[in-house]
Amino acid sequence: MTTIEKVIEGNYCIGCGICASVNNSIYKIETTKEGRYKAINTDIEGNNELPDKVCPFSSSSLNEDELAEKYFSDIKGINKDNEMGYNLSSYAGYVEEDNYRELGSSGGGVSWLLNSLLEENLIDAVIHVKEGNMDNIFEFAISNNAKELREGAKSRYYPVEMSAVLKKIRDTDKRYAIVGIPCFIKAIRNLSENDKEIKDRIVYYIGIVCGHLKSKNFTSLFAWQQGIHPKDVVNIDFRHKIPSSSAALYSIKITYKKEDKILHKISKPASELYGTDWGLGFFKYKACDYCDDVLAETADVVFGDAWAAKYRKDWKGSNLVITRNKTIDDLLKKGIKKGKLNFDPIGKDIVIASQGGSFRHRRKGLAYRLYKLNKEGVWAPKKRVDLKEAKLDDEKYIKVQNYRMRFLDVVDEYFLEALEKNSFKHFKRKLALPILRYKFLVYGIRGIIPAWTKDLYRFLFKRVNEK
């Protein structure tokens, strides 16, 4: 059995579509009942060797260290770090020029850089995620100019796959930049190692820091809470900025159809909505628990949110940026010099502080998950973490990891039941006890005290002090 078959059988497929994009591939991408993309073996005669070499969770593909060494190790002045990977420069900040920052999820850096690559005639077009249709609200598409490029701004917590767009670019002779999350960038790098057409066409790789990828039901979850049936959703802005708050405090804006009218609804802050606990991971892909790449180590540059305290207080948002390509590094430096970019050089401490949760989950947490599966004799993708990092003496941490692993399947099961019953209340009722147990496990008694009692206590305590 090829490793990609083990990936699919073990439900580690991220649904990126790279295997299906291979010429004469035996694989195609389908949507599961849980709202995720997944590779399916068509059982027809065709190419099954190359898909195994490009799957980001296959042991037959090159890992992040092997790929990064090929592309970055010979660059003058580049550094290498266990957490950050190869790096030339690190920044935190935002775009001053035009309205890039307002239109983006954080600092507007991705759109600014892509537009600069177009203006400098370094690329002809961009492959990135844009609005789709009501069946697939978002999808990978091609932008050929600045106007089209702006349509792809913002974060998309939604499943996408790349098979169709990669097949489309084979029929052109254009030069592209591609934007993707770490595992997608890794897969495209592996494809380019085995496919000259792709290598010639994709010339710049822009990475996006990813906590984890969500299923389509994550969108349905937010719609249902606002009294909108999931089937009526036309579009969703997962990061609708709230003026005069912190960068971490944002709303969900849903565009939906009702009686042939297009309407909009903006939620209360997303942190107050049901199912936004990133630790519990509502509707995430199982594969995301077996990824060890926080900062898109195979990308020429990676952008994320600068969640460090200094930057998160600005509601307009700030980017975390790490460069690995000299041309891109020079473009950013020129933008800073001309006052188009308000970027501060930062050290590793700010990088780690901005993405601390991801590093813990994909180092110590991943080591334990791999240790657990290895002990049970269950196959798992080969990763770069040492199983000795599992911290088996930390009983509470182990319990939390075990709970999160079980929680994934429970969420899917109960949400499908709720859809069948057309009842969001059913979903919340079924999850009430599991979530209560989790909160008690993580936070102790304060984790299960209702929020209104805490607010009442603060109010009364304030009144007493005023007297």
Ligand SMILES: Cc1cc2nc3c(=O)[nH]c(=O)nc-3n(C[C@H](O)[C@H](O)[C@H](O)COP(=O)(O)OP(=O)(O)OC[C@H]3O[C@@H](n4cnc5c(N)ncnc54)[C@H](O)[C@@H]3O)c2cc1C
Contents of the next structure:
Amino acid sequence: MTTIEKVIEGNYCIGCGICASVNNSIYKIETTKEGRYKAINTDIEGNNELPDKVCPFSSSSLNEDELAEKYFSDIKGINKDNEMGYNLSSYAGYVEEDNYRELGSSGGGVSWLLNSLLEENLIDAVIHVKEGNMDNIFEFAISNNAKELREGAKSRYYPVEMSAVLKKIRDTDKRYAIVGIPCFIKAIRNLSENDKEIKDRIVYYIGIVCGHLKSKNFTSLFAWQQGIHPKDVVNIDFRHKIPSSSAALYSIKITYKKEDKILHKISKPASELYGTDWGLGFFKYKACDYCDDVLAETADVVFGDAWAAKYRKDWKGSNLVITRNKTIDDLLKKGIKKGKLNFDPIGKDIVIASQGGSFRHRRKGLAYRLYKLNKEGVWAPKKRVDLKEAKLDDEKYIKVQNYRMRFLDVVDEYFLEALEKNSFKHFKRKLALPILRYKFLVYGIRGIIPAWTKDLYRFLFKRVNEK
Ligand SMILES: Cc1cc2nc3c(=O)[nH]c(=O)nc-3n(C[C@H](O)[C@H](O)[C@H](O)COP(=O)(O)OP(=O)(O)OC[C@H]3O[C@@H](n4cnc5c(N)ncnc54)[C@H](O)[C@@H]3O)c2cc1C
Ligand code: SF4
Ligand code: SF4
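Switch over from the form predicted alone to the form predicted in complex with this ligand, please.
Okay, now the whole complex, with that chain kicking things off.
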């Protein structure tokens, strides 16, 4: 059995579509009933060797360290770090020029850089994620000019796959920049190592930091709890900025159809909506629990959110940026000098403060998950973390990790039941006890006292003190 087959069988597939993009591949991409893309073996005669060498979770593909060393180790002045990967410069800040920041998810840096690459004639077009249709609200697409690329701004917490777009670019002779989350960038880098056509076409790799990817039901969850049936959703903005004290308090904007009208609904802050506990990971891909790349270590540059306190307090949003390519580094420096970018040079402390949760999950947390599967004799993808890092002396920690691993399947199962019964209430009812148990596990008795009782206690306590 090849490791890509083990990836698919073990449900570690992220649905990136790289295996299916290979000429004569035996794989194709399908949507599962749980709303995720997944590769399936078509059982026809064809190529299984190359897919195995390019799948980001296969042991036969090059890992992030091996790839990064090829591309970045010879760059003059570059540093290497365990968490940040290779790095030339690190910044936090936002775009001053035009309305990139307003249109973007955080500081607007990704769209600004893509436009600069076009303007400087370093690329002819961009491969990124844009609006699709009602079946696939978002999909990988090609933008050929500034207007088209700006239409693709914003983060899409939604399944996307690359096989169709990669097939399209083979028939052109253009130079492209591609935007992707870390595992997708790793997958294309591996493909480019084995496929000259792809290597010649894709000339810049723009990474975006990734906490984890969600199934299509994450979109349905937001719609349904606000009284919009999942089948009526036309579009969703996962990062609708609201003037407030914090960039973390964004809302969800849903565009939906009602009879023959197209309407919009803007939610309260997303953090107050049901199902947004990122620790519990509603509708996460299982693969994301076996990922060790937070900062797209094989990308020429990576953009994320600067969640460190100093930057988070500006509701308009700020980027965290790490460069690994001299041309891109120079473009950003030129932008800073001309006042187009308001970027501060930052140290590792700000990077870690911005992505602390992801690092904990993908270092110690991952070491524990791998240790557990290893002990049970279950196959898991080969990762760069040392199993010795697993925290085995903390009973509560182990219980929380085990609980989170099981929770993924429970959420899927109850949501499918709710869809069948056409009842969102059913979903909440079925999850009430599992969520209560989780909160008790993590926070003890404090976690299960309803918020209103805490408010009442504070109110009464204040009255007593005032008397
Ligand atoms: C699934 C996902 C998880 C993320 N998790 C984190 C996190 O945990 N921490 C963090 O700091 N940042 C995370 N980000 C990144 C963050 O949300 C912003 O995308 C990033 O800060 C860039 O913002 P911007 O304003 O510069 O980009 P914009 O100017 O808004 O441009 C965004 C670009 O990314 C492209 N894009 C959007 N979604 C995808 C996708 N799924 N795959 C490929 N390209 C896409 C768009 O087409 C556009 O070109 C995540 C993004 C995604 C898509
Ligand atoms: S290459 Fe991507 S789509 Fe194919 S099996 Fe691997 S993770 Fe899944
Ligand atoms: S967490 Fe890792 S595996 Fe999951 S989508 Fe993000 S980069 Fe890919």
